[in-house]
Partner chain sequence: MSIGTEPGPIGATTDLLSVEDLVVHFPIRRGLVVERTVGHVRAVDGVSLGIAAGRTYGLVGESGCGKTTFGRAVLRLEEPTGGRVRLDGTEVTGLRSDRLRRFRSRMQMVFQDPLGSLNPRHNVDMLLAEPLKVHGVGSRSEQRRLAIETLDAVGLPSSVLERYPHEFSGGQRQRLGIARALMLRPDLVICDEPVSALDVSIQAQVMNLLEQLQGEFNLTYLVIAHDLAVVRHMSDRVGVMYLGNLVEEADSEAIYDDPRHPYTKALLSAVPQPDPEAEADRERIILKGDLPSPADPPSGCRFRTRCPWAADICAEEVPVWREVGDGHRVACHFDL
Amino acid sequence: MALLEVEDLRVSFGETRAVDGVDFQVDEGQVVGLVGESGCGKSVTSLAIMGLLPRRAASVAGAARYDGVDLFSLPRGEMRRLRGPDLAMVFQDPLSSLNPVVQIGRQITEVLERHRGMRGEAARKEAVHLLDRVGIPDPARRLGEYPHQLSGGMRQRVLIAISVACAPRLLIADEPTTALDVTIQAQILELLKDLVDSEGTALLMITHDLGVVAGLCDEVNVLYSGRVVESAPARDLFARPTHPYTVGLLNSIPRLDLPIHEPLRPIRGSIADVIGWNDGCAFAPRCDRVAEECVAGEPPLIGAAHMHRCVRAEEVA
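May I have the structure for this one chain, in the form predicted alone?
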């Protein structure tokens, strides 16, 4: 049994469907990537799994089974109990995720008190240990500082320290390297990889950066307009992409093995240029390989280990 199994996940905000039938799974100790442009449904998927979407605004259907238990059927109190010891999340923007008027130390010890029953000096010592573990210098002094006194990379490390304080079995990282410089990005990714290797934590990595995917993920799910359009082991995806959208993402990345003056080939149009999945492939308005069969009805997700949602997959590969 997979640690996390997401099946036919659908999330709507009024008439707008942000996630439209997403399926994937995460095994113990595995790193799985959710990849795509902004607006494809990655973050909404993670928030739905964590039960953090506003219930009045969002309609959630389908299933997200953690260790065989459907998270969507759990009462709020039981879901709160799972967050921390079992499920944890590193949010995209650390400055808005941390409380700006509460000291860093208190934000960490609060988690330790609630989920691990630690108090006083024991909680403080563990908070110092957690900050030291994620590579923050002089951690004892940082406990008394506020988020605005830390750099972006240090704030992200604090978020990771809070997330791993209870040694969760599943960690969701929502674009944890966004807005960080390249050196800090590498340090954060190395930190996440070390946590997976040392603790056996399963990691769901949400990103638009295929460079991050190449260095970190075991399995990759490429999302477009709320659906998975390609799913494969990372090595297979890079060696033989079968969906034009995946090819477009790969072609948009600077490469050292290309001539120095070779221009990038961005995907034309924007993510707003879509058609309904019932009418055909949502990517068709932006696709350079579009044909009549691409707009002749809903394309299924087919394949075994390497799945795709494209009628011209063999030609693309």
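Would you mind generating the form predicted together with its partner chain now that we have the form predicted alone?
Below: the lone chain, stripped of partners and molecules.
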């Protein structure tokens, strides 16, 4: 059984449908990527799973089963108990995710007290161990520092330390390296990889960066306009991208491993241009291969291990 199984997830804010029927699953110890551009619904998906969407503004439908239990039907208290020991989340902006007026050490021991019942010196020792684990030099001294005294990379490490304090079975990382420099990003990705390998933590990686996905993920789900448009094992996806959107994304990024000055072939238009388009395939207005059947109705997600949502995939390939 999958550790996390998201089925037909739909989230809307009033009239706006942010997530429009997303299915995917994460197995124990697996790294799964949700990749897409801004507005594709990837962050909303993760917040919905964690139960962190504002209840009044967002209406959530569908199911997210963690260990067979539907998270959406859990009472709030139960959900809160799951956050930490089972589900943990790392956000893009480490500064706003940390309490600015509380010392680093206190923020970690708080979690240890609440979820692992540790007190006093034991908690302190564990906090030092955790900071050391995420590669923070001189951890004992750092305990007394405040978030603003740390660099962006260090803050992200602290945040990861807090997230893994309870050895969660699933870690959701929402663009954890986007705000960081590339050499710092490499450090953090290395750390995440190491956590997955040594602790067996499953990781749901949310990112816009196909490079990050390629280096880290086992399974990849490409999101466009609130739907999964392609889903496949990472190697398969990059070797044989099938959906025109995935192909377009790959053709849009300049690459260091291709001959220099290779021309880029961008996707035309932008997602903002086609708000209000709801006939058939959401990508149709920007697609080079668009044909009559594309607007006949919404294409289903087809395929077994390598799934895609394009009715013309065979003809084009």
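Since this is a predicted model, take the numbers as computed values, not measurements. Rigid core here is just the name for the largest C-alpha set that superposes within 1.5 Å across the two forms. Numbering follows the first chain given and starts at 1.
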| property | result |
| --- | --- |
| Shift in Å of the L256 Cα between these two forms [rigid core superposition] | 3.0 |
